[in-house]
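Taking the form predicted on its own, here's one chain by itself in structure tokens.
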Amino acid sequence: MVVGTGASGSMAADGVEERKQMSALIVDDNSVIQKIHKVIMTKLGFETQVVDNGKMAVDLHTSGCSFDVILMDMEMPVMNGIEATKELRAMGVETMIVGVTACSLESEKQAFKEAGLNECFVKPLNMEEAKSLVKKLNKEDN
């Protein structure tokens, strides 16, 4: 099991700072965007976790795991993106939640901006758009 350390560093005794490996939840039924989102973040710096629905990701929090960023997917079976990132809210779970989802449609997007999303991007994750994540983690960190 992964457990995510955050991205805030201690100091070494020579007084440099070290900086803990950022970690990435990857909630997403399809194996192809959960390998394709695992490269990514992995090429970025991330220790990576997969599951593939929000009941997994939510019962991972339960059990006192925590990451940096968790993406999710909106549609899955057991439970989709919505719910599991409502109950993650309701949880006190402040992790950057970013949705990736198939869905065009504004108005599905809306629904899962509003369930506590931070982002949400049309799957799957570019570099570009991980890479612009990573700056704004970076930046709640300072």
Second form
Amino acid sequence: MVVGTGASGSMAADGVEERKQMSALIVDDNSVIQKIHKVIMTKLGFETQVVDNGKMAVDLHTSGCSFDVILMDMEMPVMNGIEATKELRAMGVETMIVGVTACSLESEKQAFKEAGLNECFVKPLNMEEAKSLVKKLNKEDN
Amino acid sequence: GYLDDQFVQLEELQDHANPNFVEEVVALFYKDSSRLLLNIDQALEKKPLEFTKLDGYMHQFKGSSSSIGAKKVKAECTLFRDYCRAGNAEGCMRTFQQLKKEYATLRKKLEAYFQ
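Structure of the form predicted together with the partner chain, please, following the form predicted on its own?
In what comes next, the whole complex appears, and the chain from above leads the way.
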């Protein structure tokens, strides 16, 4: 498993390309989930940022921030995951957006996927699921 | 048991870089739970019941409970939400009392685990 293979790298003095650390944005209003997801992504080598709702995620992108992966909760105050995902896609954000939801209703999960997700998992994410995301990111990068 | 495989997942995330991870997650769960249980208690005193609001609180509580693997508490949350959707006030009240009992038992188990 190769982690940290960002799209852009720089050449070190010995001619070996340096790998950019990958970044993950965790969008969830639940502090327990925030902590679990932060630890999982950090263990996999990601630099992480955590926000409490979809609007904060959108505002970060509006201000010019970008990430390699976004873990997006579905139900949040201010702006939920469905709205935030639609907004990010409408802005042209092509980052991998992974929905994580406690919702058991298929119709609601389907609406979340149709908003523009790349993947959707039941929360919390586990290490195996997170590793599968890294594999996909590394494949896209290569 | 009171805790499912998700709790094992949390134990597996604990390491030298995060030596108190499980305890920290449980502390966050307690903090979240206290707030949500109080909100639900207060909401259950208002008549008629605001089922949408109650369902919202319980959705959050269910999320936290499942994150630490608290399967019995989570089961009561699911039942409560079913009663909310059915507009069944008595069912909500009864289930909430049971949920609080399960939560109290869970806390005792977790306290024993950390000792």
